[in-house]
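Just the one chain here, the form predicted on its own, laid out as structure tokens.
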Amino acid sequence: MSFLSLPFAWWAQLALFFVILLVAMRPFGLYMARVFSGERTFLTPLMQPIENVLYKLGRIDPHEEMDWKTYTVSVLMFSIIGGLALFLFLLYQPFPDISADLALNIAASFVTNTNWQSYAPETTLTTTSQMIGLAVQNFLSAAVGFAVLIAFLRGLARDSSKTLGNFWSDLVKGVLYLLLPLSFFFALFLVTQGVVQTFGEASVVSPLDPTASQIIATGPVASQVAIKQLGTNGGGFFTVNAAHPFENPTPLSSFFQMLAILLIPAASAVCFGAMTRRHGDGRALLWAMFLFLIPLALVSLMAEHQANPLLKALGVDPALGNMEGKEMRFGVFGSTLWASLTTATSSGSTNAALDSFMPLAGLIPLLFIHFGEVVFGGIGSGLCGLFVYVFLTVFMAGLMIGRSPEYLGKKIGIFDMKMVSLIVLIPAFLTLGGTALAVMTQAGQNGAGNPAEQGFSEILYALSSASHNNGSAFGGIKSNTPFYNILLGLCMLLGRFGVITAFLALAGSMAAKKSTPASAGTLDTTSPLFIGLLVGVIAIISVLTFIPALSLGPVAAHFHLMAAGGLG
């Protein structure tokens, strides 16, 4: 198993994908910086009248600045009210009935931008619930995450300031100037590829048996798919998500959906450089992200390029690699790259069954999640998480050279490191504590669809996905039970809003500090040395935290499969 064994076509597609991403992210990142700096853009004549009407209806003064506490309360209250409204909307939808624990799980999932789905959307939810309930939260939860990032960037850019901006203004701008126009045009493109967008009746088709018929649900799918990818949400209109031909019909639609997942998270680093006038630091963060994403994605591709030895023993042709659980129209490459991108971000969408991946290929998505989804991550949340590790890296470097740690000219103090520690520890505690609770109780064990290490991987993945607000599922686990609906719902809420609260406190602390000029002893946070140190800190902290659990799941499964069939 080596990089050289991968087909040339795969290398060509990878190169094309990242070239398009690199070309697109810079102008879009600069545009984002102009929007949130209050500058005029080409959309201002169209959107500003709508923006002003929304401010007037909400009695909002967009120029009224908030300190970090007021900003945090606004985020929490807006999200709580939105989550409660969605919970009641789902609980009292006319048909079919939804249990209270499932309604709680769905509401927690979509208000936290997790979009975990333990139910069949096309048979559990009405079209109205999908549009007014889920799709609306796809926009709002993504905009909330981005607003938090913008508040932090202001905290880094401002000098001796008590305020971080206005949450309501940031929220409205994020929806009107970014998510709505992008989603509109992307939905139109998806329709050209065959993604369904209709209010018509369900389709009735004939399967291979001409005497039988099959009913396939339809609905306003393209509009929901557009925002689920651009907002790194991941919640699908159908149970099988992006594997469904009505959501993702062609290789071209799959390619551009993957680009949509990465566009805003990648452009956020460019936006950071523009808003703080530290373009070199923005590029350094991008380098760190790519240094994780590309090698790990290649490892996953190499693992799936091999045929499963247990299937080879049954006479399955190994030429196509491990095709179990994958769509023929995407193949091994399209399915494996998708899995890496959706877990490197917080998208959570899927076009293949992760439960059918080779053990090492199944390990990579877990690693991306356990890194804190800092490899691009979700809208706002990924770069927020990466800044936490930047602070840790600067702090450790300061200890090594005996100098007070500072970033962008601002000293990092005791309070800042306490908040950083909380941000790192909250998802880890929820993941490992929740997994331990699940494997120790009968209700938790009953959810695993497979025995031994595969069943443990299913439970670990579910808790990891919920606690880190990813939303993807390993598959196999039966999570639509009161135990898992409540446990995963709590993990999603605490993993989102506990981290946001600590992060905004950190933003307020940084905003209040005075910038000091760089000196000869200042750590260069744009150098290759710092980038390497940052990558090492992220890897070491994640490995030390999660490797014991990973050893019981995918690592053990890999060695068992080696013993069974001699994997390379």
Contents of the next structure:
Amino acid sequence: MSFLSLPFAWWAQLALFFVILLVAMRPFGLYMARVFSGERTFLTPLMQPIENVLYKLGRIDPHEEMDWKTYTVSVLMFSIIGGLALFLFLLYQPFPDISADLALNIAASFVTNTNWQSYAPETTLTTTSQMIGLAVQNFLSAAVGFAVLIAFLRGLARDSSKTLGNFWSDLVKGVLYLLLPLSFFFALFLVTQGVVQTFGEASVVSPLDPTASQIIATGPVASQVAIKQLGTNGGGFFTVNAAHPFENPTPLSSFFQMLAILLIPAASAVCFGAMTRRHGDGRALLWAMFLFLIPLALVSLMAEHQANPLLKALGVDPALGNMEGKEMRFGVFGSTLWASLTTATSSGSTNAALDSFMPLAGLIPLLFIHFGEVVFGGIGSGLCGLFVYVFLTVFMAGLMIGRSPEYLGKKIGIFDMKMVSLIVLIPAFLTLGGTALAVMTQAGQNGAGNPAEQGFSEILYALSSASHNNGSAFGGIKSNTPFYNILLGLCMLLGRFGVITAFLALAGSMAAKKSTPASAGTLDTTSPLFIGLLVGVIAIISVLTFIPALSLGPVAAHFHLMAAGGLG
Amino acid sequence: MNKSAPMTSLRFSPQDLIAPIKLALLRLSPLHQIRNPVMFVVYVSAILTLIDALTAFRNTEHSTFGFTLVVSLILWFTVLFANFAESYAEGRGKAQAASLRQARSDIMAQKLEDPANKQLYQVVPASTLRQDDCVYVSAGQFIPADGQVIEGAASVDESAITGESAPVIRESGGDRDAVTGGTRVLSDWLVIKVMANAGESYLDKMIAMVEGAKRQKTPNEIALGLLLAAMTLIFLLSCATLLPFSLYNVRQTLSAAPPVSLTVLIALLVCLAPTTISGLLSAIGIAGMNRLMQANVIATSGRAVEAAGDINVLLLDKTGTITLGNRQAVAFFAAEGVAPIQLVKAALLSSLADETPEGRSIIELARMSYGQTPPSKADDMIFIPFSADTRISGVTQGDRTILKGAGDAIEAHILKEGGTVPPSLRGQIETIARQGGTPLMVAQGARALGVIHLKDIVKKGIKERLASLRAMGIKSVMVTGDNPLTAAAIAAEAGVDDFIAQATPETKLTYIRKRQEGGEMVAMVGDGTNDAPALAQADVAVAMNSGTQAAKEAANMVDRDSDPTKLIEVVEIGKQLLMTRGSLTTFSLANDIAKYFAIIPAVFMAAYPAFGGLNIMGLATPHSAILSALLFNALIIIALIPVAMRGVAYRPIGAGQLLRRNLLIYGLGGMIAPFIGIKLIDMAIALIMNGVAHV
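Form predicted on its own done; form predicted together with the partner chain now:
Let us now look at the entire complex, which starts with that chain.
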């Protein structure tokens, strides 16, 4: 098993994918920096009037500067009200079979940009609730995440400032200048590929057996898929998410959806470089992210390239690799790369069944989540999370060169370390504590869809996904129960807003600091050495945290399978 | 490290260990342990496993009892080793502080019981003097402390402080009653009332900094402590949740293997928690202060020492620091129509009574370059002493008056007498000033004879020291009362990055504030009372021991050697402190990788034999693997005490190089060392177990 055994076509597609991404992210990043620095862009003539109307309606002064506390309160109030509205809306929608705990879970899921789905959307929700309820939160939760990032970047860029900008203005700009136009054009593209976009009735057709009938659900799918990918939401219109032919009909639509998932998170690093005038530091962060993404995606591809030894023993042709749970039109490559990308970012959309992946390939998505969703991560929140690891790294590296640790000339103090610790602790606590709670209770154990290690992996994955606001599911787990709906709902809410509060506190503390000019004794945060150290810190901290749990899940399953398949 | 280090032997002797060991045992009290959260976790773990062992003993589960007891013992030793590291460093620190006291008590004071009765005194060490004590000082003795003359008058040699060799008169009443500790009474006697506790407060503060229990932690240390506590919390989380995970796994797989035991979970937790750095953290801080004392510097706060590692700008006095205290005459330039020898003779005559180093250097130059020996003083010579007012000195002999002094002062005198200064001479004056020299004009009556070029002599080696500061990322700024032209020339010669010319206390203060507003950390070295405001404003302020009390009060460090370039050593000590903490933290975390490879297979092998594949060290049994990892974890604390005491060496090789070096040693080394260490311990354990089995 080596990298060289992978087919040439895979290498070519990988290369093409990353080249397009690298070319596209730069103009987007620079554009984002212009928008949020209040400069004019080509969209200003079109959007400014809409902006003004919104500000007037909300009685908002977009130039009023907020300190971190006001900013945080605004974020929380906005999200609570949005979540509450969504919850009530779902509870009283025309479809009858939605329980209160499910409505809570859905509301929490969409308001936190997680998009964990423990229900079948096409049979649980009306088109109206999908559009007015979920799609709106797809935009807003992504814009909230992005606003937090912008506030964080201002904290890094500003010198001795008490304020971080205006949340309402950042929110409105994120939707109007970024998400809405991108989604519009992306949805049009998706329609050309055959993604449906209709308000018409679902078709009722008779398949081969003329006495039976099948309802084929349709709806305004393209518009929702566009924002689900661009906003790293990941919640599908259909249960099977991007494996559904109406959501993701062609290899080309799959390819561009993968690009859409990574576009804004990657461009955010460029935006950071532009806003702080530290392009080198932006590039350094991109390097660190790619250093995780590409090798781990390759490992995952390698694991899936070989067929499942148990199926091979039954006489299944191993030539295509491990095809169990995958769509023929995406194949092993399109499914496996997708899984890496949507877990590296906090998208969580899926186009294949992760629990049918080889154990090692199933481990990779878990690892990506356990890295804290910082390898690109969610829109906004991912880069914020990466900064937390950067702070940890400069703290260690700064001490090692005999300087009080500093990043971009700002000293990392006691308060900052408290926030950094909190941000690392919260998701770890929710994931491990939640999993422990689930495996200790009958209600939790009942959720496992498979026996032994596989069942444990499913539970661990669900808690990891919710606590880190990823939203992807390992599959297999039966989570539409009051226990899981409430547990996962709480994990999503605490994982999102606990961490966001700490991010903004950190941003406020950074903004207030004075920036020290660099000297010969200053740590260079753009050097390969630093990038390597950052990668090491992320890997060590997350691996050390989760190894005991992972050992009993995918690692044990791997050994189990290898033993059963006669591979040692 | 420093030639002037106190003479106490720092060599190792078994006797030195007894007190620290006693203290380490005493500090097993929970009240002391709770101060360090990471070690407190180990402490609680030790108690829990002990209870576990005793329970097993009562239930006569002999195999469990043995293993658990050994685990518990290792944990107790881990705590003890950490305690020992602290108490050992503390013992060293106290010995050092005691030797400082000793050094100070070299000056003895004659303390008066009753200020009115000078005959009745008691000879006590100067260090025991308190404010308002009265002392009697007679000719030839040193003044033991800063104070106020309440009786008597005497000439006092204050050259140690002012550099001025001429004695000054100090007397009771009026404005000449202040005396400074360390100066010497030359004639007569004084009764002095002590104004301050003889710098004793400094020593007290310093001693407090080497006492583990009283030590104020620096912000960097608190931040690191927080990070270590957070990591421990995470590991606590991942170990604690392993129990339910394991129970679930056993029930689900219907495995015959028992779930993971509490003892094993505790062992895993203690191995993963950053105990190495946490156990040594206190010792590192104390050892830093020890090194500072060895460099003969007394600090009032650990914070200032660490801040020294961060400074960007260093303000240095020109005189005495960058240049030799005195200017020296290097050339004579005769005016048009004046024979050079005439100028030299006149200059010589005018300098006869000039006892300043400058005056002496003129006589020296005349002898060396022109072979002129100074004439002996004659009775008819009336010397005009130099005064700051006129800036002129000279001599009158008969109808002949020779004056020398600052260019503009002499010129004013000549104009008043009805003479003129030739333009060529004025050009010469400017040239000298531009070169950083001081032009001294010599005139006879209304006639300008020429100028003497007085030059600041830049100290040997200062350029290199400034260069090494620059390599550390510290810009040097020269502070001088000279005019900008002169200052620029000397600055260029000495290689400083910037200068403040015509400095006053206000300009110094403004300069420091401006730099600080730009985000820079400023250090300043000073000795005079007029330095005090700037010293108080600077982030790191070092006062010379020979400096005034005001300067010492304003500073946060006092250099007992009065060596202005000592700051370079202070910077190194500050950096070493941080580097030692950072490097050992990295080491501690890097160790975890090997420990996982030892413990994870040991924990899961019973249920999943394939985990044995991860046992890449080939450890004998699960129990021996766990014990080896734990034992390594405990012993590494002892093994690293020398590193904590010595500190990780700082080299001015640039941040990137330094990071690479330390990462290689403590990061990569930290990954590899435990693989070797754990394997060796495991082999030893296996050997012993075999031996036991054979018996």
